[in-house]
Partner chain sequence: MDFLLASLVDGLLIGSVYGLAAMGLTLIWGVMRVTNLAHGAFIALGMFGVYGLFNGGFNPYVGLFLVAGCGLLVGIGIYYVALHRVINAPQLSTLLATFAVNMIILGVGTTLFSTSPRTIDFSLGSFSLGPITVQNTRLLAALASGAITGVLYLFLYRTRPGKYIRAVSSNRAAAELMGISSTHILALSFGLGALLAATAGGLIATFFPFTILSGDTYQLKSFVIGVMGGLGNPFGALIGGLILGLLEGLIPVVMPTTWVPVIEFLLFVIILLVRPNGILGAKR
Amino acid sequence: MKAATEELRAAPTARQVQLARWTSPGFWLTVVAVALIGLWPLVTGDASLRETFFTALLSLALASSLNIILGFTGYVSFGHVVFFGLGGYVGMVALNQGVPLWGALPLGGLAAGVLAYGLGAAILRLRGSYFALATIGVNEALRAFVNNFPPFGGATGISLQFSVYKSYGGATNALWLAYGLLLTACVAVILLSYAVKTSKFGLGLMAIREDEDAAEVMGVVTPNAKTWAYVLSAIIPGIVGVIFFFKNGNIEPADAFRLQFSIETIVMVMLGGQGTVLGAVLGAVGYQRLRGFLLTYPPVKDLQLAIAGGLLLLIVLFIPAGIVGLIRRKVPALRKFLV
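Let me have that sequence as a structure, single chain, the form predicted alone.
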């Protein structure tokens, strides 16, 4: 009895377990690596490097946010770009109305979150391929709506008034500002993803991924859990959409709601390893390197989307756990670094 009591006292408390999770070396290595590499264009002032890194960071932010719903719950969303596009439109309207960028960013995120909450209550009752098809329908429906919605500029979209950039030191300085904000958003979404993964809420989401009916029996309120996961996965794309179109200076329905964006983001998550924080980072960077090669290699430059689909098929068939899962299996000693 005495031995059992001493063992119980020696057992770590919930607070100690949570603290141990936040001291994971693999997680902080990921955060520091993204931050330091992302800061390099700012340190060197290299505009060409900035543009290359901007594309990679954009993919990283979208993949990490999608991972919250796809990786943790297993729900495959082909409509993730909807939140990116809606956030961009709301941000552009706000900026043209004189709202500063610092106000437009949360407005874009809020609009995406509200839309996700409304959609989640409806389409998250569907499962598997039915949910995936519903998200495609949502993307096409919203694109058609925006295409015929005069306050959003209809088919011609919205162009940012050049005077907006004067508040930020001109268009050139605005490019660097957009890059810095995107890097900040990437670090934030990595932190958010890890916080969800290591929380009680995240455990509930992963229980849904493994067996939703069993999760309900164990006490997980699955409709609420899925809806809030969907909302969290939508907020970052909404904010990133504001940053991206602020940098571009204009937005059109075809650019804001490209289904190809969603498909490529799914490939990134699956390639790196769904349900892992590091996987979304590796998948985004790796796919962008592949995409850059495809776009500059004449024989395959028009087959980019077909190759992305083929890559997704290969991942599902041969490495369903992605790069991170493959390394975990082959090199067990690295598991503690692969969060």
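Right, and the form predicted in complex with the partner chain of this protein, after the form predicted alone?
Shown below: the chain alone.
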């Protein structure tokens, strides 16, 4: 009983727990690093660097948001790009109707969130491979549907009216604006992802990931938790979709709902380490760096898909917890930093 009292004294108080949550050095290091590196092209005005970074940040936002449903909750979604595409379409239609960008962004997020809510209520009942298959089905069904949907321009898609850019200081300025917005979104998604992970809600999600039935027995209201995780993970790609297609200037079904894109995002999360905030960030950036290298290095240029595949296979077979997961396991002392 004596040992028990000592243990009690050592136990953290409620306040300490909350404080520890927002003073985690590993987390702030991640946020500051992403923000500083991300600001670099804006400071130097280097347009080609901006383009490289744009691709990496896009992946970062998608991978970090996918991580909420895939890494925290354990549901493998092949349909993450659906929300990206839907957000893009809604944003384009809104922009062309004269809605300002700051209005189109939340609209894209909202549309994605609403779709995820409705979809989640239906398909999140499915487990394991069945859920994964259903998300493939949803992706393909939606793409085929948009192909036939005149308000979204059918197979040809929608182009942004050039006048839209004028309100933002012309096309060149709009590119910088899009980059700034994406960077902001990335910082926001890292914050969101960390907030979810360290919250009570996040604890419930991780309980579901480890053993859904046991979580239910312990009182986790699994249908609600899963649905809200899905909605949260969908809102980000919805907003990012608006940014991307605003910059791109046009949208068509094949770009908006590319299954391959979803799968690449899963690979990024796996590479970095599913279920860790830092892992999704590193995985996204690392994957895009590697791809960029393979695409520009002549001897392997044609084989880049095969090399990426070989790499993925090696990760799955030998370091299934991803890079961050591997380090966390090997060096427990670093766990505090690798959130």
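Numbering follows the first chain given and starts at 1. Note that this is a predicted model, so its numbers are computed, not measured. Each form is matched to the other, and the largest set of C-alpha atoms that superpose within 1.5 Å is called the rigid core.
Superposed on the core, the two forms differ at residue 329, whose C-alpha moves 2.5 Å between these two forms.
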